[in-house]
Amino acid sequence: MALLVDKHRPRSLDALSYHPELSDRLRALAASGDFPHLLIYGPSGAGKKTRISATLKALFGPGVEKIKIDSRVFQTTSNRKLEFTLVSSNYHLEITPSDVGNYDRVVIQDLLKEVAQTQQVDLSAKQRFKVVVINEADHLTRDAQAALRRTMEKYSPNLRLILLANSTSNIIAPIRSRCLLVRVAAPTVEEIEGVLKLVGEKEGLKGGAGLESRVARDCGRNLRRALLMYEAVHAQNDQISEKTPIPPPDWEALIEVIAKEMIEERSPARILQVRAKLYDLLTHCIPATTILKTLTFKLMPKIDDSLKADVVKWSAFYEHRIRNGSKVIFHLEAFVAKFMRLYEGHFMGMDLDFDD
């Protein structure tokens, strides 16, 4: 059985329900003919991919969601052989270049110019290039970016490209140049109860009791996190009332463990068993940065005003490190260790603040 997330995945442009304006937007774009190359940037959740699949329809009808996956094998310049898979249609191509990690470069290079020479095949097309979609662009290396950019130029009559990305930081300056930058802002809260009451009455559950509006409160903005908070709630209870919990995700729960126990008690032992806590929670694949952030913010309301600032700051200092460090466990422990000591600081009157 799908999920609710991608059961009622709106298909066309028209039935997108919030952001009308940006629906124009790319409509007007489609129908133009000289549609430009794409950046399309927003948090996680905004509904980005749902979006731009809506447009490649628009673009070229209902033939772009006859989907076929493939994988194909590229060689290096060190003759390593990289697996790497596509998703494509007649018309279009889905890439996500940072599965091959540094090798990224290689697939940009020879696959995008593969693309860009052959012409497209249904000559009933209603355009004359096809459509490379590239999914976190922002996590492309340099090299694949720059490799990136004569291709975007010269092929441009054959090929555009639709990169999709959380944040635009890390796009090379020229790469921005050539793009239209696209801001997918994510939907509101109100919003979000809208989308959350919709498919509710579609798949006949059982709403009311203002679930829907605890939910969109708390799923940050994230309308994928909301539906699938929302679906698990309904799995778990048959009846639904205004007490009936809805229990975060395993690991943030485990990191709100953390927090209190390192409010609990500042001492060496203690770092010793929020790291065991840490190594679970990296082994089991969360980022070093979502931990980060989650552990910051679960700290914030268990601490005085004045200390907040710090507590940010030293947690972005960390988040830097890690970014750019290569253990990094080790910046975690650091932070919190940095965190206790600011904590004991502060209920000892600042006096250990002196051997700084």
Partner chain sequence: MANFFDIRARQKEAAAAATSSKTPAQPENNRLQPWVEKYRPKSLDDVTAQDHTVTVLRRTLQSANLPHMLFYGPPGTGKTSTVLALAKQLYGPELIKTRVLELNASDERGISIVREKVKDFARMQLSNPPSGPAGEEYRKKYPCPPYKIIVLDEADSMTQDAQSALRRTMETYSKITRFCLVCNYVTRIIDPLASRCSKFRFKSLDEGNAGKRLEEIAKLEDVKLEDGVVNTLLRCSEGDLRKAITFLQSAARLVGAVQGKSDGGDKKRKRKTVEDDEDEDAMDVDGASNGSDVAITIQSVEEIAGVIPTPTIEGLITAMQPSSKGTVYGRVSKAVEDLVAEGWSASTLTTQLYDQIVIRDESIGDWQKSRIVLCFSETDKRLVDGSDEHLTILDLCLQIAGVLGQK
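Positions refer to the first chain, counted from 1. These figures come from a predicted structure and were not determined experimentally. First, how it differs from the form predicted alone.
The candidate at the hinge, the spot where one rigid part hands over to the other between these two forms, is Pro245 among Lys313, Ala269, Leu29, Pro245.
Next, report the structure of the form predicted alone; the form predicted in complex with its partner chain has already been given.
Just the single chain follows, nothing else.
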């Protein structure tokens, strides 16, 4: 049984219910004879991948939806073997090079070169080039981005790149200058509410009681999260009323527990308990940066204003460490220990002031 977020994902640009001017622009690009490299950026849950899939369908037709999942093995200069998963059709390739960490340059160089050196084999295809979709382009290392720039220059007749990113700040200027930048803004609360009502009608779900409005307000303008929350409420309750609680995702509830434990006790034993929960989150594929960001937001209401600036500063510091390092648990645990030290020092300072 498919989730609502997958079952009701729009398959064409015409079916997209918000940002109509952006759909018109992508449709015009697909119909033109000169499709450019694209850099599509915006917050998580705004619908970037959905719009890319719809644009590819406008470019190549329904055949682009017939995809297969392959596993490839790449070999580094130090003879280390990297196993890498890619999604492909006859017309496009979708990859996430950041999955292999600092070896993403090897994937970029070998895979894109291989794709770019072969022309489109389907003579009935509307376009003569292939498209490579690169997820999490803002997580690519500088070396990988430099290799990507050379590929864009050398193989542009046979290859078009579509880069997906949350932000353009980590993408080097030469790549940005060679792409058409397309920003996909997060949908408004009203637009999310409209999508939830439409999905509810199609599924025959009894909404009402302001459920769609409440979910739209609580989801942080993330449409994917809104649909998951909406489905979870209906799965857990037979009758929906104004007092029906909207449960947070399991991983977010666990991070709330971690935040409470960090406040209640600051000790090596408590750090070990928190480490076990952090490992649990990581093994369930919750990104380390998401864990750190959510944990920081959960801690903010529980601490004094005088501490907030320092906590945010160290959170940013360890987020940078996570992106550059390989053992993310070390940096998450370091943030936990740093917070406990700051919190303990703050209370010791308060006690000293009281004694004086």
